[in-house]
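Quick heads-up: it's one chain on its own, the form predicted alone, in structure tokens.
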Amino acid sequence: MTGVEIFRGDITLLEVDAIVNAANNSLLGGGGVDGAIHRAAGPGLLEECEGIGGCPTGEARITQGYNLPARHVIHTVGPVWQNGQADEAELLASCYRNCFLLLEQNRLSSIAFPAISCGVYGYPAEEACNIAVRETETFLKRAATGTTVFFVCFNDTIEAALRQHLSP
């Protein structure tokens, strides 16, 4: 598959259109990849998300970058892990579209992912990233040309998740 790129190190440092924040509801911060981006971004991110009232799960909202290299940040809400019973494939898989639509929406052409729900979360490594690449394939077959996509990994058990499932 073309246009995407396995990034292992800091997601805040990624020079992007857009990277992804791993947020919680309220869109305020957290611990995890969301504080280190809020933290990175300085104030005027909280300011911003303040406004927007929060994302429900599943869904996806974008703000301006402010103090990191990337241009904006797209938060989503990915589902808590609850051994596949409340919906999570389905909540997950709608993380990325709804992320890949904002990138559209306002025409960006490069994205960062942190692995979604994988940390406190708890969803499993190798299920997420099924999702993760399933929906970038499927994104990246009807998108424009030079689209890139970058997955960035915190850990080996991410990593080789991700390589598993990427298409040769």
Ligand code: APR
Contents of the next structure:
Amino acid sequence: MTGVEIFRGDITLLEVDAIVNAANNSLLGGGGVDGAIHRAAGPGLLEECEGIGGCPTGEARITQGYNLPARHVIHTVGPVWQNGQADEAELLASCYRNCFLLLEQNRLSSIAFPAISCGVYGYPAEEACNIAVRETETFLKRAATGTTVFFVCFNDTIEAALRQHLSP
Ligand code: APR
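I have the form predicted alone already, so could you send the form predicted in complex with the ligand?
Time for the whole complex; same chain goes first.
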């Protein structure tokens, strides 16, 4: 089945081909989902990230998953919300597009996203989820049969925003 699923809970528990990390430009860990993923993956993840040398906002990098049930981690750096004055919408859309490119390039068929930029980076959930759903629906039109995208919600706000935008 090709499509979208909503998962309520901790992304580090998902056994998928790739989970997406809402990282920062250094790729050297942090709080939020970044901290949770590094804690669950173990020190090997940080070692691999140190070798990558950072990631510009809007781009994505792939690593192994180490102690995670997921095979890979795709690290992407979302924009910090600046009241829509710094091209945030395009940068956030670019995060999703670049994660999908890495999924295709690595011939992976399942991916789980947290709500990129909707925590520390302050992106309004409703607008961010609209972008996430739009970019995902565009990707799934060209994706291989059997590709599944999971949206992982860690709170009611994100879940409500996602359900509002997902076509029934
Ligand atoms: N599983 C799933 N989702 C989670 C988890 C988890 N274990 N922990 C947090 N979240 C959710 C948050 O509730 C939020 O909806 O992930 C979303 C993204 O929030 P952040 O992790 O704060 O990420 P972001 O807003 O993109 O800020 C990135 O925070 O942790 C630092 O190093 C990171 O500097 C970077 C910044």
